[in-house]
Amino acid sequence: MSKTAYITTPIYYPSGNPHLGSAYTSTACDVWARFKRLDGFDTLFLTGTDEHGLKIQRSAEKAGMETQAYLDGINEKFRELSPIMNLSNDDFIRTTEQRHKDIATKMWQTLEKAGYIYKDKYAGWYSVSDETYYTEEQLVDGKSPDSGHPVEWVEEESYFFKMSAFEQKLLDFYEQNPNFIQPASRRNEVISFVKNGLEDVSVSRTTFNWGIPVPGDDKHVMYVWVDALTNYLSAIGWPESDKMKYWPAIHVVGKDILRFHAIIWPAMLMAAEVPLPKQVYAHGWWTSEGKKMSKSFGNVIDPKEVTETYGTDQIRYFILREISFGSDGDFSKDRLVERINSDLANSLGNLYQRVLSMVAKNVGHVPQHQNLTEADEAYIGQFNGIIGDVRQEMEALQFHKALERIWQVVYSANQYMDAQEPWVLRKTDPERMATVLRVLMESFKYITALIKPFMPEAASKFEAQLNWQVTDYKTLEDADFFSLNVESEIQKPSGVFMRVENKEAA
């Protein structure tokens, strides 16, 4: 039986173009999924769009279009995020698809049959933009406390989910599963919120009709909780499908929607007697040049534009290396250029270029090694357990720490090469030069394999230059350090990472 892994982005609300935030979440999930595949796991990576609700309906009306036609056009922009960021998602789910409507309906019926859905009346201040009700006390200057958007008074008949019944069950679950909500600071926030008491939540609407009809009462449409959150099960054909082997999932979300995923969703799953997710990981937000991203500031980062300017792998590396996953970060073009030039062009790209150029010019194939010195053994020893170290950080979604561990050996490779001076040995001791170059080339297998989830395009180029390809991490862990084919021809390499001039970041 194969090992399985399942990771999801939140389903994005297609009310505008994809931005850095959605690219960040998706890239993190993609890197994790690529790592798991190379680590021998049958992996499913899901993303998609949340396409129901009053805001969508009004946007379509404003555009003078039928709602579905409006959505079909804007949905393409979110699908384009996959080629823009080089994502390897296995599926893209839309909540307007029939497969999702069927499963959401099934979820509703399951909750209703279990006695956790009832009909009552609802009255409150509602923000269309936030799709959230607020009490009088929660409003700030008569507006949404979350976004500052206007609210309107709404009174309507509604179905409710008995979330209050799960207060203690959730607290018990959090205690028994301390890693369920990450990072730890977010976990504490959620526990504090639940301890303050949970109220039943409204799960239907009658004020608009763009949604999935409530079974047996089509005057109502399902609200976002039962509709959108169920997408993670819709994609795997819950309750009976071969794809259920992937459940439970890891959900990666922005911190603004953590409560939905860490409180409402687990309560619904408990009510439906579905195993809870493995983890909900809430990442932070990005600012741009020290300011909140805003059209009025003109500092919104467009993933398409920034990848075309600096390169997809470069952006993928920067956003996952620059900050701790879970913390807020600032997208500075000066810092981006510094990372590209220092980490990628100099430390990594130039290292491969120097070594492989020497091999191509002086040997023409993978060199033979002999008589290892203490310096060789010390350098080789740094690769003992490196895949396990990186695996540990990846399991915790600590992408920046995984990259830090990889760059430890990148820096060591540069130090080893500078100390051994193979360009001098070429004249004084060609056999020793060959050994030094061979040791470096063998170490490149590990570096190339470990950067592949982060920078797949660059890693593939490095693989071609080495005339070697990573198949899976276990094989590399079990292989002898000196496993490259000595007869393998090595051609003069071309540069993979180019330096970027600071003027481009102005």
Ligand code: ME8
Contents of the next structure:
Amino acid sequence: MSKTAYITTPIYYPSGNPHLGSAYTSTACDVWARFKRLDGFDTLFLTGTDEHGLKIQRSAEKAGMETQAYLDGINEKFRELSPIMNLSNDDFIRTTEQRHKDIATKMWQTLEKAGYIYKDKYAGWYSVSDETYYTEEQLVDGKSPDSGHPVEWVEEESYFFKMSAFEQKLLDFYEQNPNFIQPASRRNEVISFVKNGLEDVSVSRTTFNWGIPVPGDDKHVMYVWVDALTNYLSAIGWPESDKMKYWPAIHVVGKDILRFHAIIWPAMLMAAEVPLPKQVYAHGWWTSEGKKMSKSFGNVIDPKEVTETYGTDQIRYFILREISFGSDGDFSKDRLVERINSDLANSLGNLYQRVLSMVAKNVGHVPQHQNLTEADEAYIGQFNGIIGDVRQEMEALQFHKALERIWQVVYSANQYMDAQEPWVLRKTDPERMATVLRVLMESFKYITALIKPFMPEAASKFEAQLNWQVTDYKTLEDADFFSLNVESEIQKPSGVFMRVENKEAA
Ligand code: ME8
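For comparison with the form predicted on its own, would you give the structure of this protein in the form predicted together with this ligand?
Let's see the whole complex now, leading with the same chain.
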């Protein structure tokens, strides 16, 4: 049996175009999934769209379109995020698909059969923009405490889920599984929220119909979050299918939707007797040039536009390197340009370019190495344990730390090159030059393999330049020293990372 891994993005509301937030979560999940695959795991990476609820119904009405037709159109924009960000998602689920509706219905029936669903009357406030119920006390200035958007008074017959029955069970679970909610600061927030007491949740609506009908009572549609959360199971054919081998998943979500994933979803799963997710990781929010992203400021970052201008690998690198995963951060073009120029063009691209140009010009194939010096051994020693270190950071979704660790050896490679001066050795000691270039080329395999999940296109180009074919290695562990074939031809390389300018700066 091979080892399995499963990672999910939230399913996005297709009520506008995909923005930096969706690109961010999806890229983080993609890097993780690519790393796992390279590390020998049978991996499933899921994303999709959340297509029910009043918010979607109203967006379609506003566009003057029939709801399903509206969704089918806008859905394409979300699928396009995969080529734009180079995402390797294995599946894309839409909650209006039959496979999802069937399983959401089954989930409802399971909860009902287990005695956790009952009918009553709901009266309270509802924010359509957040698709969330609020009590009078929770409102801030009569508006949603989360988004500041208006709320509507709702009074109708409704089914309820017995959340209150899970208060202690959830607290026990968080205690026994300290890594379940990450980062730790968010975990504490959730715990205090639950300790304040959980009320039963209204899980159906009667005043609109854009949703999955409640089984046996089609006057009601399911509350959109109950429907949406189930997507993580419907994509793998719960309760019985080959794909159930991937469960439990890691859910990556934005901090604003952590409660749904860390409280409601685990309670539903406990009620349905399904094992709980491995982890729920909440990331922070991006501002743009120091301000909240908003159409009125004209500072909304469009993934398509920035990847076209600066390159997909460059944007993938920047968003995962710039801020620690879990914290908020600012997307600034100056910082982006600085990182591309210093980390990618200078430290990495230029290094490969200098070494491989010398090899192409002076040797023409992978150079033969001779006796290693202390300096060579010291440099090679820096790669000891690097795969394990990066693996550990990836396990903890600490993408910025994984990149920091990789860049430690990128900087060492530059120092080693500058200290050994192979361009001087070319005249004085060509055999020694060959050894230095060979040591560097061998070390590039580690660097190339480790950056591959982050920057797949650039890594493929580097592999080709090193004449190191993917068929030569199956896992990260194959990036070991002195395994390149000396017969392999090395051609004059072309630059992979170019310097850029801030096109918007005056
Ligand atoms: O919440 N920076 O969908 P959604 C970082 N359908 N992340 C951001 C962001 C920003 N500026 N703005 C938004 C939903 N996000 C539900 C999910 S899952 C069963 C259902 C993130 O399209 C936000 O935190 O409104 C969330 O994780 C994601 O974008 C999708 O938000």
